[in-house]
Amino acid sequence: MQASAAIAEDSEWGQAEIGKLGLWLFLVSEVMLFGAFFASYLSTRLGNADCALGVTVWPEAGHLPGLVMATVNTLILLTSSYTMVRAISGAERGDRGRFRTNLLATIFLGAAFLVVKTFEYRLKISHGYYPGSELAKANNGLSIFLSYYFLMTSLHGLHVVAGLVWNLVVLAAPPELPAEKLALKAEYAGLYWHFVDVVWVFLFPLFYLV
């Protein structure tokens, strides 16, 4: 019996390690995806005088309100990383109440990020700041910038949605699930959520501050 239990335990440990390896490989592929976009964006702004780094690309009417919203969203995502850490900690300690409360807070904050982003998109579009607009056609630098902005921020937004779905799946774990398995599920979801937050930390200064 002891030998069987030891074998089962080793098997579960092996599956957990394989799961972590698979997740890290997936995250590496995601880093490569965003890294390619970041490299393309930076090379364009460094090599194109119309939208070079240091040149004010956003017209003031669209920049200032958008900057405020982006700053709020940065604070929202940073806070969501903190609540995610607390959710994982609660799962590891077997404190289901703490786990659920903090994971719900993470989900709420992620949804709030998307709501604020939607309002920011509406603001920019209402001012004519979108690819193909008359304003963009009249300013080559702005047209290039807007194409990158909407492509990269919408791609990030899709990853936020994926993270929310993942968190909801973990939240719906059955009560009889052992604490160690729940903690592992929470850790996987947390790694992905932190990745999404880190991507935004790079997007924010690139699109709003430089």
Contents of the next structure:
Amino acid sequence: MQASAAIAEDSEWGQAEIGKLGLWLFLVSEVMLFGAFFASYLSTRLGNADCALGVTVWPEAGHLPGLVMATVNTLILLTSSYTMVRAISGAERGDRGRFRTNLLATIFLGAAFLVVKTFEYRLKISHGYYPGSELAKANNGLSIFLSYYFLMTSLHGLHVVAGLVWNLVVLAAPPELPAEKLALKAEYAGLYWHFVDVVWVFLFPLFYLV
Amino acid sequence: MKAEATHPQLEDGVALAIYLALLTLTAATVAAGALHEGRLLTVSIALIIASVKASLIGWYFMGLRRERALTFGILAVGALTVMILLVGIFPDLTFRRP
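Please supply the coordinates for the form predicted in complex with its partner chain, as a counterpart to the form predicted on its own shown previously.
Everything in the complex follows now, all chains and molecules, and the chain you saw is the first one.
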């Protein structure tokens, strides 16, 4: 009796839920990827007096403009998550106009994040804040910190690019696609986009504020 | 048969409230970063706020509140792995040479 009940419960798993479960599995692998880097970064800064955690490592010159850019980027990504939610609800309601407008806004904001990031990298490089620079060679702690900074923020940037491509694919969905299928496609893309936002939520304080 | 639109999984008002909460918490993070009340306190506050923000995004925007137990089990495996990585590195810090 119990076995048949379990089978009946299993049959409740629709194609959409199985797809979402697969996506969650993929996101967990991403959690492990970023988690490994975060663990390594935290332990390095905890165990190194030159770039001790809790003290801003960035030298004074150019720090404030860099912090402003990172804060703006945080607001951009949070807003893009909100527009993504609105795009998904538009697709769920069968409101194509709302779906397209908000997904376009999400894509625009994602691109804006990358533009601001590029300006921030330019600022850092202009001050000699990159691994291998004369400044970094003279300061081991700064050198280690910069290696992590460029590695993790560029890895995150690649994820933003992947999210943008995914969003563009969903945007290009044919108009005859049923609302339910469009909503599901949007929800999958949204899950990934929100994950990229979550990663930035941790990168921001750990690389700019402490 | 015409495909019907489904009911939205997150109401507009709730989504807006979460978004505003996230903006407020971002302001709190920046303010906490400006504190000079001690390393451990500053880092702890920043990480707690980041965790709250991530939870809000996960629970509401990613729809975790509607997910089945199996999804939470999968996420727990990821969280456990990251915890093992974090905790596993600490002995290296404790026993390192000065």
